[in-house]
Every structure is written in structure tokens, then in C-alpha cells.
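In the form predicted alone, a lone chain appears below as C-alpha cells.
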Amino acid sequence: MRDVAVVGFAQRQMQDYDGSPTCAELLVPIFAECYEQTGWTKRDIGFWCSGSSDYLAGRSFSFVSAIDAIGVLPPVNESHVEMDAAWALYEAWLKIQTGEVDTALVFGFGKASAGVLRRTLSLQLDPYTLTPLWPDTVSIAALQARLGIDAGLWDEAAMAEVVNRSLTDAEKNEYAVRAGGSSVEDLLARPMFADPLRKHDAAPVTDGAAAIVLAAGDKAREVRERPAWITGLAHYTDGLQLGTRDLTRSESASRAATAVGGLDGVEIAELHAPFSHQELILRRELGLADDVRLNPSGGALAGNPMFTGGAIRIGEAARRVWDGTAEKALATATSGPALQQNLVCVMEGAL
């Protein structure tokens, strides 16, 4: 296996982006920031891969418009996934493993504010038995949260503690859409949104984009004194039918953690949990120790651009390795209803 590291990361998050549904205008400065971080130009990137969704943009092959941000010449080696850009990173990592390229830039983008997001995401459900009922993502997450409460696995106070810690940490994140902790008591006093969820228990609707630069071996060492070496990367999926799963668990996250060899020694974890109780599920399924620092960026509860939220978790975790805050960091990405599919990425400062 080739040694591959994260060596560049840039992001933008906002509540309502006044631009095209493809966010192409956002990508240009993000790419420029990645070039500045690495000292590279477009010619130094061996492979490009993006993550987005036509359903969100409301047009077919919407990612083609976003490719305009890369530029016409020279021609590029490009691919796309209809998923979070974390899975674009997985494809790019595989591309580097083949030996065809030594560098890659992955990016994701999404303008969720253009429609009613919780309703748009109903289209990812089973088209015959679930989508015709239009169960929205918040309601499905509320059912999941209620199942855990009724089973005694967590309570509303534990969910509020997750929110309070996340939004307090988000105060230091310049890209956070929502920030500012208060107290568990204050959070619990707020009205219900979708019982047992309150609005702060759900990630805010967020527009945005992000890019991550990968490099192999000496290429990585050329641009970073302390690259974030990817020492574990895996993803698994659970069944689509909600009735065939134990929604208080995330077996796909557990299997991914096992596939990377376990998570012993992880100091910081950026968990992609769009709802407060989902962080509690992920922590348990991943078997994280009590002293692991969770979501120092504020996590998805502070901002969660569709098709970028998972990639941002990887970028935020990589930053903690670059600056020496952590020797070993974890990031996860999730896709589908109620933590259906999960990716685990482990990064370390030394090989």
C-alpha cells in the first residue's frame, strides 16, 4: 500500500449562498486556497473527484457546471460521486493506490437552501415503500432518537450536553453557521421541533463547499512538514429499509472501525453526526475512549453543507494533525437516513 496523506484543506459554509445551485463561484477561491497551501498549480494535480447531487441542484449533470471552476486547459483526469465528498476522497485514495497518479484534489458542494432539504432527502429512501409516504429526515431522526430514549440508551439531557459542547466549541470556528453554547437547562427548556428533537438537536440547513488535497509519499513531504497520513480508511453500509435495522445502532460504523484495525490511541474525533443523538450512537459503535476529544470544530451541529459535511470532518481532523494538536485523529462521514452508510478515516502525524 502506498503512503497517502491529506496535505491541503479549504472550506466555506453559510446559511444562504446567493449564487448558482452548483456553488461554482465558491469553488474558485477554495481551489486557490489549496494551491496556496501546497504551492502547486492545476498542472500538479493528477486526479480530480467531486461529490454532489443533481437532486439538490435541481438539474441533471449539475457537477459539469462545477467543473468550470477547475478551468479548461490543461485537460484534467476527473470523476464524480453522487455522495458526500468524503466518498470522493475514498475514490481518489484508491486512484493513488493504483500508482496512476501521485496527487489528487477532491471537492464537494451543495446549496441546500434552494429547496426544502428535509423533504428533498426523502428521495434517497426506497422508491416503492417509503418515498411515497414522504417521511422527512428530521422525522426519521426523531423516531431514531425516541427509540434510544425508550430503550434507556440515552436521554434528552445527554443530547443537550452534546449540543452545548458542540456549539461552545463552534465559537472558535470562523466557518460555523451556528455557534454559542448556553446551558443544558436552557436547551431543555426550548420547544420541541419533532419530538424528542428540538431545533438545536438538528444540523442547520447549510450551503457550502470544501476541497481536500491528497498526496503520496515524498510529494506529501514536499508541501507539509507534518502531513496527516491516512493510516486507515473504510466504509460500509446498512440496509435501506428502516424496518430491517436496529436504528439505535450503526453497524456499518462499527464494521468500518473494525476494518481499519480499531481506534486505539485516537485523541481527537470529528464525527459526522447531523443530529445530537447520532453522536452518542457513533461514539458507542466506534468504541471511543472517554478521553477522546469530540468535534472540536463544533461538528455538524454547527454547520453541515450537504455533500460536504463529511469531507469537512476529515479536513478538520487533518488540521489537528498538521498543527500537532493530535498525533492520531479520526474522522467519520455519514450518508443516507439514520446513519445508514458510514466512512471512517484515521490519520496520524507519523508513519
Contents of the next structure:
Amino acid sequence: MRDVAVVGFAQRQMQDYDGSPTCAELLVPIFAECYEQTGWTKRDIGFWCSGSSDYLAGRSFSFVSAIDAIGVLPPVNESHVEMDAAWALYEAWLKIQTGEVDTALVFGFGKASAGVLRRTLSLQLDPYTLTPLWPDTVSIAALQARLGIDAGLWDEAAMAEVVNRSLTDAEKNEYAVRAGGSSVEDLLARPMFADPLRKHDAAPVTDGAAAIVLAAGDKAREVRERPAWITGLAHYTDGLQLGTRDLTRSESASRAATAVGGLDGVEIAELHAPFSHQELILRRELGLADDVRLNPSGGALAGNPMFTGGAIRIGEAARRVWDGTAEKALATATSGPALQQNLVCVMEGAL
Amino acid sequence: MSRTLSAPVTVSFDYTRSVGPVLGRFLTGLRDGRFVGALLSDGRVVVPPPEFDPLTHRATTDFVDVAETGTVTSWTWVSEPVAGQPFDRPFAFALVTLDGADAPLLHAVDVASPDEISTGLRVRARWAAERTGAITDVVFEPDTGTASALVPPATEGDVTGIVTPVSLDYTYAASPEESAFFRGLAEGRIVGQRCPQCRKVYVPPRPACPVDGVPTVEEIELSDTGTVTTFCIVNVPFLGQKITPPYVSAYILLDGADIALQHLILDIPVEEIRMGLRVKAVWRPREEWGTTIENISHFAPSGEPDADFDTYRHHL
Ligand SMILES: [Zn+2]
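Next up, can you give the form predicted in complex with its partner chain of this protein, since the form predicted alone came first?
Full assembly next; the chain just shown is listed first.
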């Protein structure tokens, strides 16, 4: 295996992006930040890979228009996944492992506010027995939350604690679209939205984009004193049928953690949990120790640009390795309904 | 004024698929007023039947009918329903484990308030009078002990396909550069943007130069006269067509632009259209103008001699 590290990261998160759904004009300055961090030009990037969705944009081939932001003369080596950009990162990491390229720039973008997000996402469900009912993402997450409450695995107070910690931490995150902790009592006094979820239990509808730069070996060392070396990367998916899954668990997350050899020694974890109870599920499934610092950025509850929220977790965790806050950091990304698909990425300061 | 122009857009299509032997059996059951489940290798009965066993990955072949009554195993209150959901007023989504099944089905329960539903509530199917073999042929309601009258289906035979209408509403925004283009059109001007690096002028403008990946910052006003670089004669009628074929759709390189604009060429017999033809925009009456390319009705021959091939050879 080749040694590959995260060496660059730039992001934007906003409640309502005033611009086109292909976000090309948003991506240009983000790429510029990545060039500045690395000292490279676009000719130094061996492979480009993006994550986005035409359903979110409301137009076909939206990722092709986004490529204007790269500038493609001479032509570039490029690919796309209809997934969170964390999976684009996985593809780019594989591409580097093949030896074909040494560097990659991974990006994701999504303008969730263009449509009704919780409704648009019904299109990712089984089109025969689920989509015709248009079960929205918030409702599906609420069914999952209640299963755990009824089983005694967590309660509304534990969910509120997650929210309170996230929004308190988000006060220090300049990109957060929602921030400001209060108290568990105050949060529990707020009205239900999708019983047993309150609005703050769900990630805010967020527009945005992000980019991550990967580099192998000496290329990475040229850019940073302490690259965030990827020492574990795996992803799994649970089945299509919601009914056959134990929704209080995330078997795919657990298997991914096992596949990377376990998560002992992780100090900081950025968990992609768009709903408060999903952080409780992930923490348990990943087997994280009690002293692991969770989501210092505020996590997805503070801002969750679609098709980028997971990649941002990887970027945020990498930053903690770069600056020495953590020797070993973890990031997860999720996609699909009720934590159906999960990716685990472990990064370390020393190989 | 907002930085960008936006407009509502609806994307809709009918998701039309054949359903195969497993889902076909389930949907045929719904049309007939029955729930068909699958017996899986681990002994569980699951509704709807998965096409493949999640453990052995073998095709599902054992089917069993389960009851139309069941128990709520989880629920949520939909306080703000969205378009397409089974009710357009607040209702409950629930996981319902039907009697005889070991895994729940996600569906809607018709209750008036969240106080009327709880985990453990007994529910019963309420069948639509007209059923087509779709998951929407049924909803659930609290079980009062009496079955609702089941109207026999109007059709026979197996359900072999579904049509799921999909319709999504968006507020579609143009980029700031595209917005400048459309605002210019509302004033009778054609506005392009110049790339600061390669100096190429794009019209309609793009937010970034696709060659250099930098913002196209400099606004350039273009002539409404140009040269046909290539064209096609449309002979085929299609849905939504506004002009009777045959007619010409062409790429027009406006004077001062580096990328051709697509528009109609009228006022000339289609057999006389040619590369190099000089054309001029025909604007609609000013009182009809909006922020749209339709302010230009079409392009028509300008009467000038044809352009030299060398003047547009690099723009083909
Ligand atoms: Zn250029």
C-alpha cells in the first residue's frame, strides 16, 4: 500500500446560497484556497473526483457544469460519484493506490435549499414500495430515534445533550450555519417537529461545497510538516429494505471500524450524524472510548451541506492532525436513509 | 435586488418500471387486498418481500400471506406533510409489523393527532376502492375490530409494472454572470463575460472560464449580428415544439464573442442555410421583453456577404 495523506482542505457552508446549483462560482475560490495551501497549480493535481447529485440541483449533468471551476485545458483526469464526496475521496485514494497518480483533489457541492430537501431525498429510497409514499428523511430518522428510545438505548435527554454540545462547539466554527448552545432543559422544552425529534435534532438544510487534497509519500511531505496520513479507510452498506435492518444499530459502521483494524487510540472523532440520535448509534457501533472528543467542529448538526457533509468531517479531523491537537483522528461519513451507508477514515500524524 | 435571478422550476417524470416476479407478486397482492410476504432463510417472514435473501443472496421463492392487521413498532408525527405523501394534513408514519410477519413495513396511519398513536397500537389496513397494484393502494387506521369492506379489483392477471409519478419543485437560480446576461436582455443588450487569462468572451456567460478555472469578471457588450458556424435542420416533431418543422437551429458566433450561441434562423428557406451566413437578431416588440433569451424571436439573414471561413474556423 502507498502512504497517502490529506494535505489540503477548504469549505463553505451557508443556509441559502445565492447562486447556481452547479456551484461552479462557489468552487473557484475553494480550489484557490487548496492551491494556496499546497503551493500547487491545477497541473499538479493528478486526479479530480467529485460528489454531488442532479436531484439536488434539479438539472441533469450538474457535475459537468461544475467542472468549469477546474479549467480543463489541458484536459484533466476526472470522475464523479452520486454520493457524499467522502466516497469520491475513497475513489481518489484507490486511484493513488494504483500508482497511476500521486495527487488528487476531491470536491463535493450541493444546493439543498433549491428544493425541499427532506422530500428530494425520498428519491434515494426503494422506488417500488417506499418512494411512492414520499417518506421524508426526517420522518425516517424519527422512526429510528423512537425505536432506540423504546428499547431503552437512549432517551430524549441524551439526544439533547448531543445537540447542546454540538451547538456550543459550533460557536468556534466560522462555517457553522447553526450555533449557540443553551441547556438540555431548554432544548427539551422546545416543540416537537417529527415526534420524537425537535427541529434541533436534525441537521439544518445547508448549501455549500468543500474540497480536500490528497497526496502520496514525499508529495505530501512537501506540503505539510505533519500530513494527516490515512491509516485506515473502509466503507460498507446495509440492506435496501428498512424493515430487515435493525435501525437501532449501524452494522455497516461497525464493519467499517473492524475493517480498519479497530479504533483504539483515536483521540478526536468527527462523526457524520445528521440527526442527534445517530451520533449515539455511531459512538456505540464504532466502540469509541469515553474520552474520545466528539465533533469539535460542531458536527453535522451545525451545518450539513448535502454531498459534502461527510467530506467536511474528514477535512475537520485532518486539521486536528495537522495542528498537533490529535495524534490519531477519526472521521465518518454517511449516506442513504437512517445511516444506511457508512465510511470510516482514520488519520495519524506519524506513520 | 438579489444578486441572482431565480425562477420556479418543476422537474417531473413518470418512473416506469417492470417489477419482476417478487415485487410483482407483492403488488398483485395489494391490488387484490392481501399482503404477501417472503419467508427468508433465517425463518423470518418479511413484508414487502425482498427480491433477494439478505443473508444467502438467493432469489426469493417462498411466499406467505400475512394478516391485514398488525402492531405499530415505531411511529412519528408528520406535522408538516410534503407533496406526494399519503395525506395532505398532519398524519403518522409508522413501522407496522403485520400479524404473521417478523419485520415491519413502513406506511402511513390515519390518526388526527399524535395522542392517538403509540408504540404497540393495533392497526388495520384500509384498502382503497380502486387499487392498481401500488403501495398507495392501502393506508392503516386504528383497529376497531371490524374490517372495512374490500371492493374487488377491477382488473385481473398479475401486476407486471409500476408507474410512480415523480415531481420535484425547485427555485432555480442563475449564477451572477448568467443573471447579468438575462438582465441585459431585458434592456435589449447582449452581455458576455471575458476571461481575464485567455481573454475569451463567453456568451451566454459562465461563472468560470472552463479553460482556466477563473471567474469571468469583465462584462462585454456584444453585437446582435453574427455568423452561422454550424446548423441543423429540424424535421422531427416532438413534445413541446413551438415551431412547425422544418426549421433551422444554428450556432451563431456573435461579433466579438468566442463561443457560439444557439438560436433559431428563420426568414430564409431552410435549403439556403449555410456556414458563414451573416445573421442579425430579430427582437420581439419591446413591451414583450423579460429577462429571457426569448426577447430575441430568432435570427434572420443580415444581407451582408458571407463571412470568410478563416473568421470563424477556430470557433467550430
Ligand atoms: Zn480563460
